[in-house]
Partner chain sequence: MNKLIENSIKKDMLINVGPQHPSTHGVLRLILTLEGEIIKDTKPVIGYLHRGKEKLAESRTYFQYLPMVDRVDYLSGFFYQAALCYAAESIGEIKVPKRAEYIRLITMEFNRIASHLLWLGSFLLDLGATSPLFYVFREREKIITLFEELTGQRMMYNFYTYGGVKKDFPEGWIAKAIDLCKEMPKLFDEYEAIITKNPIVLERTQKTGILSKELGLNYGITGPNIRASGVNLDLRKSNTYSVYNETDFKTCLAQSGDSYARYIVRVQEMRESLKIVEQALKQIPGGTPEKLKVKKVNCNCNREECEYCGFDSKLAEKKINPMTFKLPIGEATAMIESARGIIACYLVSDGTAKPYRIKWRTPSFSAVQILPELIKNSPYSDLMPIFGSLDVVLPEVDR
Amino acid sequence: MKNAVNKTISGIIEIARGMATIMKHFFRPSITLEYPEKKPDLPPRFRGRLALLTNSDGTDACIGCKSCVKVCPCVDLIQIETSKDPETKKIVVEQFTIDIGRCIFCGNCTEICPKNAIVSTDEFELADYSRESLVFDKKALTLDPEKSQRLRDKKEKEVK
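May I have the structure for this one chain, in the form predicted together with its partner chain?
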């Protein structure tokens, strides 16, 4: 009998303690981030959509070495077509297509690029109505020289 009464009283006390703890949260500010009015704060290392950089004189930074194709875990995600310029004997990149819908945002290609030509931006809102529209060709991927310089500075600061 005494045991039952003790158990009841301790049960009530514990329930009351639990309820008081939860009540404390009533008075704390909410932690909701009201998206899409407020966007989240992204750190500098964030791996978002891929983009190609250009040099300050307008030419592409990519030299067509195809290292990024070889380290991408998704087979056939990056398709590059190059041709050799007959006069300067340099490699000209004609087509550079990435299927952003299949990209897993691992960042392997950005780590290996010798000229720092392919980088991760901080775009993550890529939803669209059809899968075909998520295949980005060279024009869609390339950023203008100003933005390129900003991203390059950010990456330099990061690496240091």
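Please read all numbers here as calculations on a predicted model, not as lab measurements. Residue numbers count along the first chain shown, from 1. For the two forms, the rigid core is made up of the largest set of C-alpha atoms that agree within 1.5 Å on superposition. First, how it differs from the form predicted alone.
- The hinge separating the two rigid parts that rotate between the two forms falls at 30, chosen from 43, 30, 87, 139.
- This chain moves as two rigid pieces, and the smaller piece turns through 35° between the two forms.
For comparison with the form predicted together with its partner chain, provide the form predicted alone.
Next up is only this chain, free of partner chains and other molecules.
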């Protein structure tokens, strides 16, 4: 008999604790977003879609050093083909492709780049129906000079 009374009392106490938790959260504002209509506020160092920056004159900021290829933990994720310009003797990036479908968004490529030519953007809606459309070439990755400057300014604010 004593055991049944103890179980009943402990059950009532647990129900009261549960109701107290419910009442505590009842008056707080909800934190759930109605996603497609309301976009989330992303943290400043969010790592989204990768992009290549351009200089203010419209030329590529990438110098073709391939350090991003070497530091990437996913093998053959970033592919760069370069050639040497016979007139200026500089290395020119002919092809730059990234398979976003296989990318783990670690940010190693953006941190290692000596010219800060590759950056993470705030774009996170990257879903698609085919894997081939997730392979971005140089044209799809390259941003115009205005967007490039905005991302550079944003990155400088993060560092400070």
